[in-house]
Amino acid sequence: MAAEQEESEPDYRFTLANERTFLAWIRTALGLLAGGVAVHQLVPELSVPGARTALAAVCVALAAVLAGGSYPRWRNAQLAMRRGQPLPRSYLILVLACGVLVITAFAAVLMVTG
């Protein structure tokens, strides 16, 4: 059985760091979804069929990856902070931009197109 970590509260301006970088990724999140709903609702029907729907859902799904994965990372680094331990790794950054590169080549790609 592993013996319990020490805690202590962190200083209140990390943790309000912390809270202020979770409050990015979800604002990222929420953008990345109001740029789906709008491709999919307001973009013309593309010459590609599906092209529009599919980049709509490239981007909605990104949104739901960014929302779901904030909370551990904040929560992650919460702990962090408090067993004084260095804060961890997040792989939401990877993901953020392999993701907008993604978007960004299709949208890219259609565009050329048409």
Given for the second form:
Amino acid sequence: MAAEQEESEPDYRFTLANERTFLAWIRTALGLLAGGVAVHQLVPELSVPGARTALAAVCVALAAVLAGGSYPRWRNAQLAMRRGQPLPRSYLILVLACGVLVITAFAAVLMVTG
Amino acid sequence: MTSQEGLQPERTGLAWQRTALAAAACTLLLAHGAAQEGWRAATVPTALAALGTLTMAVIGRRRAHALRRNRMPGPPGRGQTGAVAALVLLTALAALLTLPGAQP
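Switch from the form predicted on its own to the form predicted in complex with its partner chain and give that structure.
Below, the chain from earlier opens the complete complex, with every other chain and molecule after it.
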């Protein structure tokens, strides 16, 4: 139907909310990046060789995934709002939750084993 | 309700500022590490982070000005959001590649 493909700019409040959500994802990525660098610089070398670097690498890798995924997410949400369609599903939240869980479990194991 | 609507552009402008500040903190941390290691492998992510911070500060400032002027602000340009996401992604990838190399 032609009515479904019509595009019009949504209420600017929704546009700005989408923009702020994008910026929040970018900040989360920057926070993880800083966390990874801090782990590498400030944590003393652990008994398992290379474990500190691996933990830092997981943090920075998750930051890269979030930064890479934040732009398509913003664009798809903007497009859906312009077309009056429901917002698309995004796996970014699941990736973030699983990633932080992995990092936390990893850090807990390292702390116990020293 | 009217005052609530009027605060939206201000909140968005502040969100840009916060993001630029987070990028600046990240740059300082990378620069700290690079200085300790003698500016070898860590130079590339530090330079990218500095470029990213500068870009975010400039884009955020322009966006905040545009939001203050327009009563019905449209979305930011694709180039703006894309550039911000790409710079953070590139910085993370550069940091990731130099992590093993930074190990003494």
